[in-house]
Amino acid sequence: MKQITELATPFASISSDETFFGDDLPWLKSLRLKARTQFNNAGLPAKKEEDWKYTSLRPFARQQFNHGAKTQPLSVEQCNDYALLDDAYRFVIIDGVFSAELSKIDGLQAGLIIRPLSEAVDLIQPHLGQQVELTKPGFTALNTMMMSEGMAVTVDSNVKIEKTIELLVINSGESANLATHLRHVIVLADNSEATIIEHYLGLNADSSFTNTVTEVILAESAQLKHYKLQQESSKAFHIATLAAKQAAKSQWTTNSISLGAKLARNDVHTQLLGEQSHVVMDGLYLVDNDQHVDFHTRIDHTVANTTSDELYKGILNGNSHGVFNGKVMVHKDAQKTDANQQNHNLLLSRGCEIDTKPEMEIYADDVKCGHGSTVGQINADHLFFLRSRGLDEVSARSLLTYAFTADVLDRIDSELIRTALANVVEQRLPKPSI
């Protein structure tokens, strides 16, 4: 029986009228039709859904989005300014369209493939849609039926990629209320290593919608360091899913930093499917004014002898609203699990609000698990100490606020990436007087 959604949108009809890559491939066309059927039945999630209890999509549902981009060409110099790293492989998407001219994916290291998703269907067929579920109400089905571009990355066995791969997604602002639906697939074969940054940037203050899904597949002993920086317009909507499956002895380090958007929702999920697999799942969110950020994380320990370490921190100001819901699931056969989960929040104003819900479901009896959450304000004694040493109040608050972020940033082992991300974070902090 068809479920009547509370939030009506035109996405399904737009999907049926548009032409997408892979429409000539039966398997991909079937996947899109399955997603459209699911979206028609379930629609967008309402607040009665437990996972969306603290995040209302009504402002999103009222917004009319444009799916036809008028791309404004950017220069190489501009792109270099926007990118986080100079010496990196770079894959550039502007207004939902891959830019070969601005990308730097020539002369790739042997064993590495980086291609636009629309040109890599032969590579992605065994993996596309295997790390995410279409059955829940939400944006995965929407992304699957309307995905128009993305990045496909594969690394061969026993290959260590020396350069970082930066995915630079830019909304130029030339197309008002632009919606883009991006799907990225990252596959690391056994005993391979890579570092990837997803960087989402808005160039003006207009409304937009970025709907992105990243699927990660790590074979035995593969190692992926994955970073994400989201700094779009304060009127933008950013909905993202990052889902991984990890084989034995694989290691995944992921760090998500969310700075922009009117509404940002990030779902981060991994399944530890092989013994001695390990995940480090970190995040940082800084929001101000009327911004809303929502992080939902899930770590599934499905077998014995797996480990996880999770640290999320939030800084809220103005009338902003933050949500953290982290779940660690220890299945009944997952003996010797070692899991730690922490969420800490700093409130800088009376008008901001945080809903934090760290969770652990444990069905094994030989485990070492712990979780915690804190909410607080700037310590008055620390502030007084810095003021007494000659700092003005804004400078003192900025220093203490940055110190709060240090735990998350310091866990980034690459000095180059850590410095680049720290510089961006500093720009969002209270500005010292001159």
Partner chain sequence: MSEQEQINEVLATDYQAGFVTDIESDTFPPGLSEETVRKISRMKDEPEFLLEWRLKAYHHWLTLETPEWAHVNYPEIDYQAISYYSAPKKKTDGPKSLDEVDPELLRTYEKLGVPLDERARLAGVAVDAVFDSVSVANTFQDKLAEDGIIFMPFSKAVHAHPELIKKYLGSVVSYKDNFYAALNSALFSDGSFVYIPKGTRCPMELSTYFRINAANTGQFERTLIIADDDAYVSYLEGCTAPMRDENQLHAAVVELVAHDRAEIKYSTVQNWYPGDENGVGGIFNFVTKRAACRGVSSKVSWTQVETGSAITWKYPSIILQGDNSTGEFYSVAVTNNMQQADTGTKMIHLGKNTSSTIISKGIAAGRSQNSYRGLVRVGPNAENARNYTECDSLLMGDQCGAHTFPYIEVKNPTAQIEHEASTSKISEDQLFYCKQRGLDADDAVSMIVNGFCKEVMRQLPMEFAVEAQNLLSLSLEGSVG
Given for the second form:
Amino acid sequence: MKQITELATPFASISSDETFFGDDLPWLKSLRLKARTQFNNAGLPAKKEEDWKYTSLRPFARQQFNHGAKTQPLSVEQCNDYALLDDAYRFVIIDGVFSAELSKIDGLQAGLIIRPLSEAVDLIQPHLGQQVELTKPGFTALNTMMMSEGMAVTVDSNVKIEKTIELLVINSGESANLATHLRHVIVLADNSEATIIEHYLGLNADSSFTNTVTEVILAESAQLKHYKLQQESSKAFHIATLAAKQAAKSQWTTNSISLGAKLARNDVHTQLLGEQSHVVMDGLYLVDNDQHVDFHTRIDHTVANTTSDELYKGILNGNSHGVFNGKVMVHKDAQKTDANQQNHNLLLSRGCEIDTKPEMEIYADDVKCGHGSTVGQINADHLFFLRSRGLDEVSARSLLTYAFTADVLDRIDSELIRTALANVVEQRLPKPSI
Amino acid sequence: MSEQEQINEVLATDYQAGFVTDIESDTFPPGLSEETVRKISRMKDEPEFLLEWRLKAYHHWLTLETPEWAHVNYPEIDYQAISYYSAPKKKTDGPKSLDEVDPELLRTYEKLGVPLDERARLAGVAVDAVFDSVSVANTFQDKLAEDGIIFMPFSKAVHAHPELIKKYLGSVVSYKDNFYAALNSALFSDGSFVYIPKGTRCPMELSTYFRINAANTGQFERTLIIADDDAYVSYLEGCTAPMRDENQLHAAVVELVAHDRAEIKYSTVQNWYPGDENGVGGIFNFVTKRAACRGVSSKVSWTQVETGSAITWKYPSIILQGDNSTGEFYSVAVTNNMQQADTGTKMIHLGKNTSSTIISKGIAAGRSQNSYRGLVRVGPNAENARNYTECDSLLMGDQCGAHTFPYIEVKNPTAQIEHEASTSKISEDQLFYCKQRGLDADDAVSMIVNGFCKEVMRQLPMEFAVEAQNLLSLSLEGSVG
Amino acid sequence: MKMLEIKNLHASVGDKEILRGINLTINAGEVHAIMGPNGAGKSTLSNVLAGRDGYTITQGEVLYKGENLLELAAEERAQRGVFLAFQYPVEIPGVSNIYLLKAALNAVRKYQGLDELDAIDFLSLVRSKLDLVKMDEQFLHRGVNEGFSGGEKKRNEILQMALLEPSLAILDETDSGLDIDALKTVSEGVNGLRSADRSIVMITHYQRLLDYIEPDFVHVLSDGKIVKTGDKELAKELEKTGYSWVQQGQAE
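Can you return the structure of this protein in the form predicted together with the partner chain rather than the form predicted alone?
Up next: the whole complex, starting with the chain shown before.
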């Protein structure tokens, strides 16, 4: 396999005669083939690429990953424990394989379809691959050529889905060095509403590679609340692309919480294609030890009267490394754009590193755009205040660290989800060590 | 007339420094080779170490590629089509006093508002006038020498103070630093050299006025300023060029070194010819400026008002090595018509308790592109580093672009970094308010823009502030309404 | 002398007609109050008179000292003596108050064919006006309205009026957002500027201001028209009965 980057692909073999679902469909076969050609030509992104300036894939390239897995069956009770929500539709993927037994997708509300991707090809044909760029080097092409499963969701016009949909992706650790390539497609028709949580979980401390691409299509006036919780093992590699296209008056709220993984890279992108579309793009990253987390976000304001509001916060402990690169792009004629982006970081220990790069590219004049970025530590005055009120230093620091995350969590309007996520975050809060 | 039409009208003005001085020159034929480098060195009768350094730079340059990361577009430069040296024919061996300077040159500087005669003395500013590739006049040298201050053309300093040149040249900007710095290191023809001895406060503003006159030449000047322990100097730099249809290359390097408790204040009003409203002609301004705050409690402050050049690629930076050192960057960058500017700064925090401030004001009009690019880096040992960055952009017209590319890299948990940026249109409410008080559109725009830039303008020394304000108004004349 | 004559003035914003046939004559030396409910067109009227963009005049004319006012640009109106005290004075960061005052005064003087005032004369003139609105000199050196309280902004408007000595002053909701002390200060300032050759138009929702600045005439503006004209007693009546009767009267 020809590689133009210095990085080798960490797979023993991706044989060209490997078979995938949908190989009988010419359009899908040709899409996979296009992706294969692209991946073979461009390979993995190298550090000299601006988008990968602060994230080295060398540790990744040194691994060897396998496809095809033995899966570990889980009991319903175990699954209930792992899931974030009880009263929700549940779509479970274990070690890359859809589990009908553990999923709760019977008796769906009228107008809602939830299906494994491999059984929903007809449904998603018009959308698959439309939200992402295949031409960039890297993981989207790899995902497109290798995608083996995923969740497909469609919601009909004017339907408001009452229950939250929890996508639970579990790596059981039964197969060592397992690589999974998941593709999720979420399509909301006009004026429909849904709430979806993507939840990634690792059950042991082994190395694994999760490569996901989630495509979101919001028709006019559709509203999607989307949350992602990533708590994989500290040896896992998690590479995710989340890409949306938004029609007029649509509203997308997305919030990504990244806790696990040795290396987690998230690309979050939306294109505001219709007037009065709005996006809230939030995220929280808490990393420790030698974890590396990288968020690359991009918001394209392509037409007039669109708004975006972005808030990312990070807490870094140990020798961890955080990267935030947020790009707001206001295209020509996208007048009356209102865009605000904030990224704030808390450094808790010697040895950690943050690289943040909030960018704006603006080609329209009647706009209101701003961003703010800070790097700092726990405020000494606040700490002193709490101690003067009787809290010991460790408790005071914990409290203030938790408080730092509060405004991101407060922006989650479902109390149920907010509480569930807040609990997970609270448990994961690093113990400050200065 | 609509507000926008009025904006446009205000923006359409002529470049006032665009005349050509008719003077006989010695000019190298176009072309670049090792021999060009040797020839420049020979003309200046340079010591061997300098020639060697130039040649190393030249050979290194040959291995480099043009940087492409900036947000600017321009046709590839043919380095063989440029002449690398042009100097007015001299009657004597370099000007010893103003009486020996060609009156035509004196008139040129007079016309540019930089009088080199007694009036300059009254203004209390010492001037080094660099015309194309050489320094043509240098005032107040003797008076400054009484305090031990050295202020002289670079080419002269090479002979008078080779030990200082040897010690400091390339110590802040290595010839390996980047493509244009390498090119400059190989080919620089003149510039200013300043040394302020220990404990000395320079009694007057020092200034260099750069003028490109000859056609088809590149200007590669080199400025080196050293402030020894407890010294202070305020240095000003101005630049203009005639209106020509071809693009001309200006690739300068400026190195500043501040020792213990020294302070250097470096102010630039950059008004190179920006090209016409269709983007024909204008200077390519590819400049490397860097300061090293080497000593404890040293301080360097860059202030720039950038209104000129077809393309600006410039990041005056500060390496904060000394404990408790301070860096400041204040910038106003105005682009109009087809101008492109990619400018900002780098603050590299290495010492303990270092602090930096970045205030950048970008104003884009016409079809121009105006980018702020900045880096704030805190090294692992830079305890208690502080940075505050504010970068605001003002857009005038829907054909221009304003972009912000800040990089923040922090490896020390005691750092406190704050970055804020905003982009908006010039406010119609503000314009109407001023007009309701009787001001016409030009005055209203100029007033609001000057207000927008005030934090930066107030950093300029008095003599420069007035010029800079006028320039700002002129650059935007016709842009609003 | 007729200062301002508004004849059958119709004005729209986009497709929406806001002023629907205003007729009003104001003589030199008179103080008029224009009152009316929210949305009656009060602010539109003041903006149209001052020459703000965004309004289309579909019918009618406005004469100022016999001259067609609507043909003039905003700054030309200002230079000829039309002054608008803004309801929401805008902040202009970085531009000092004194700089704006000087630039504005000199723009007016230039139109009048007078020389620019030098810095010393200007400063003593401004100082003499500061007392009128009880403003501290330090306000002169702050950015225009930057970080001013509501009351300070309104006093600053009256200071500008005092300095520019307009022939026609339009006070747009000058009382809004003022506490009683600030209202008194502002009113005293305005009263001090009443003169035989100056006309004042007060646009207000409430009668309160008229207790301090007594008008010669009170007009009620409703739905883009002047529906009733009277003396200051009319304002008191409005205070008691509210605007609903006006609107009901319209509906009939």
